[in-house]
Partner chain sequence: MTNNSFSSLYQIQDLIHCYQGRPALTIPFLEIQPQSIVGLMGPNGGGKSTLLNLLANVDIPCAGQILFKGRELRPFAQDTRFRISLLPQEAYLLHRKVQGNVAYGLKLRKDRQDRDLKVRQSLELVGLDPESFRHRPWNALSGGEARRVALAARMVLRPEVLLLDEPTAGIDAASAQRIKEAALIARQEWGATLIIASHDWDWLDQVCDQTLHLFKGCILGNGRSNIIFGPWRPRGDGRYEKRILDGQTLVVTRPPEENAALLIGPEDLWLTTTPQPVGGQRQFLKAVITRMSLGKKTDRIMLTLTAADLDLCTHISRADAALQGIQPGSVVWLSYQLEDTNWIG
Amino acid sequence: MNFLLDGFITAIRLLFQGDEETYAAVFATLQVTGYSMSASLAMGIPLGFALGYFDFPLKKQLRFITDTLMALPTVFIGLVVYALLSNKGPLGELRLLFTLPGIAIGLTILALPIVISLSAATVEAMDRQLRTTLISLGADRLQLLLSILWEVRFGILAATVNAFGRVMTEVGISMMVGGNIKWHTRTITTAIALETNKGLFSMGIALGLVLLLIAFGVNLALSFLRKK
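Present the coordinates for that one chain in the form predicted alone.
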């Protein structure tokens, strides 16, 4: 067990000394997570609201599809995005393969069904008398929309946390689309996998600690928002 203790001690030293390779992976992870979460929330919350609030043909089929896509294998997403962004693919001219924006595209595809499906489920579980009550009080369409979104805010926060967790801990997409290029597209999870395979546990532990701190910080912020 000494190698684990030595690994933790070295990991703490790497973090406090500002090891450039360690923090390069951290910053890359934060960047692709920011891109993908912003895109998935901007598209997923309105789509999830519409899917859960309105009744229209094929609604049940769309709900089934979004629920199924929540379990979409990340390696399959990586394969599809790689094919689209490769030189032979339809989006090859954009030169996004082995870049952080390219990884963000794959992570957005991963997170989007989670946001849509959980947001729709939250809206469907809402008290149906709320709309009638708001209209009777003279609320216009914008006020009606904002009031409903405020009512289901905790469910949307839960959808955000679930999507964030999948994005932050993803390996397959980052490895296939990003290529795990040092100082460029290497993220926390791909760096942990690489360093562990090389037998270098200290950096892997350091990055794992950063991952835990980020997750703790996000959950702490969401808990604060719930209390507010």
The other form holds:
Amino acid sequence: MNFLLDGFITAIRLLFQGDEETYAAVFATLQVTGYSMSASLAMGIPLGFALGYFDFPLKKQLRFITDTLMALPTVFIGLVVYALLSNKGPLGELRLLFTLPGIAIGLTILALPIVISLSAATVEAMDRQLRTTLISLGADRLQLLLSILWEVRFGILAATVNAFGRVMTEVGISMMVGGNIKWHTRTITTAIALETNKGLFSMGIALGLVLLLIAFGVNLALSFLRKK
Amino acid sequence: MTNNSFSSLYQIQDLIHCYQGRPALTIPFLEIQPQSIVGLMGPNGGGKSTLLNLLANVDIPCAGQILFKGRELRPFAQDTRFRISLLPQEAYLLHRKVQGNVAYGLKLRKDRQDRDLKVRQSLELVGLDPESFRHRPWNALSGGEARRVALAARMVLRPEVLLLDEPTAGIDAASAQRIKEAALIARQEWGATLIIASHDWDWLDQVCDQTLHLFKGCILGNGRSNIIFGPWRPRGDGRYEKRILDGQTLVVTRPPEENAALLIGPEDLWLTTTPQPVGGQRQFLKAVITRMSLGKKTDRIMLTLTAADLDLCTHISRADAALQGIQPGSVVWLSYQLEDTNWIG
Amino acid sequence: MNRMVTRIFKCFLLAVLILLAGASTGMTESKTLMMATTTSTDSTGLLNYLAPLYTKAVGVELKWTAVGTGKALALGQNCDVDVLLVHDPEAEQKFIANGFGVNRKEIMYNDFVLIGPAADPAAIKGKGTLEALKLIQAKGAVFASRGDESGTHAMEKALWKKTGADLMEKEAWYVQTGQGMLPTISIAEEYKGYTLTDRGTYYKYEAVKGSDLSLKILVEGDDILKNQYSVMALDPKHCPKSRYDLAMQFANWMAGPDGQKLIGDFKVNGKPLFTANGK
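Can you return the structure of this protein in the form predicted in complex with its partner chain rather than the form predicted alone?
Once more the chain from above appears, this time first in line as the rest of the complex follows.
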């Protein structure tokens, strides 16, 4: 009864023999991760930049709130998003419950505070002379924004990797909002939960290893950005 | 605006700038002429950097206005963005190679013509060998090299106004010398206006058409001034005194507050080589001349004197200096009249 | 630098577009029926077996989310699904009485069994169900309860009630797992305790464990242990948007000769799991 070794062997078999169910779950995971990372980066980086760069009243309180939201429990987000997307909920008309975009909404709520908070922190920590230098070299507002983001790219990258890790491994939201529907909303993590429920521990471990492998690939790709 | 304002490059009116709610700079009026070299002097925290940041359009004043060629400076305005460049004291190098740093401003201007050549020339101007430096990363430079790269990044843009904030402070002598030379090249080659904040009085005396002394956010006047800090002790006769290390005392009027500083203009310090009684009717102070330099466009000689821990300056005409046989190392007696001193702060 | 940024931005946009395209093709739903069901129908593999056959026969795709009966009913109440397949008759009656469900059809049953370690410390083997539970309580032997408002949990609570036992949730021997049936069996195994399970899940457990099997069926065959599964449509007056027509089509197929035969033929490890009793 060696789950770990069995799991490892099963993982290799699933990937290289092209197991259809596994690939469906991998694709679902990539899809929800892709949507939610796109949405949370597109919103989170500008918001985080604004929060870290500008001085305005209530800034400290806002930072405190976003920092706190980083600790949002995923099951709680799942419940709230379920309540919103349920047909009896205010957004039921959109028919997003039990769909991948529905899961992505929940995951975006999970990732957004992380991206905002960590980008704000990295922008806050940037050298005060950076702004002076860029303006005195003739940058306009947009060039200033882009150049600052480029200068703090390692911090933004760290925020991205962090958010990505949480989104990809999340199970509460995917289960609650997605419903773990085979061929449709079954992600790798909900599949692991299901296999564990079935008592097929080595299958669960195999899927976990598959997830780890994907995360490895994505982080490898991101680390090339770091070298540039 | 009135016509004559167009003749000046900068015109400052009723400027007040606050930093975290406290006034950091107050300038009722100031004009800077095009193609001039202006020096800013004064202690740290006096407002030099604040003024440079405002002139560079990096910060906006809290009140009042700064006119550049007759038009008010606006943040990111197209007409000034590419004409004014500031070299901050702690120059920030972008996290890329030297080439990328120097070419950055050209990229912002979408100036692709001869970019590499311009970068090379600019590096040569600050005394860095283009071939060995162009591909160095930003974090593989010494302090002096980094400052020179930062200056090269400004020089390559050939700005109309080059603002330098303590360009020679805290770096090696060779780098400082190169920076000084490069700044003058900007003035000679394309007629740049230079505004330089520095503690290097001799340099400013040498090159500047105008020097402004900033203290606690106010311009105290043109040229060098003697600013003397306490502690002030009551003498018992209504006067106060400052004791310097060699035992001499400097007698002053009653300070308005404990931390007030005393201002004595260089023209208000009289000098004689004849020994004088210390502590007589006129206040005399024995001092040694440490440096003499000829002011730009004048026939007056700037003297720097030291009495123990106190540094002072004054000037005399070349004729007087020759008559009295003054040279560095000469012992002289300085005097001033109490009514010529002013309290500030 | 700017070119770099635009390049990254373009790659990013492209990725989003590809993903969106993938999503939209995924969402072109022809005819799908959304079902909420209890975990046992899923983890035994029954639905994986039935769904493709159903789609082939009727042309409707069957999607399901496997949750406890309690949550399945809540999903139905919120009109988030079209049809329910659950096993808690009492709760189902209440659901209908409240105006949420209609046309409940009994489909099949299996039975619950009491399982425990072969050593049987409370000596319940072969006893009646209620007597066995009383013995477990008297002995203070560990009993693992689902504790998740599932159909199995509802059955277990009803049985305890019939023994006249007081609320014993805080007693040390009574362990509430809050998890599905198989994890609960695993926990009972770790404690060397007893638990109540549906026969289907027990067979699944048996199949997974093979020779490592340590929990055995000790009490079975009692009438009160019957586990009835039903299909139920949602009241169209309460949920006008749910697919009432497809739900009824599914219920009729399951209760009809085709569905009933397939259910009867379903086996795990060569053993039939469910007895079809649709009408």
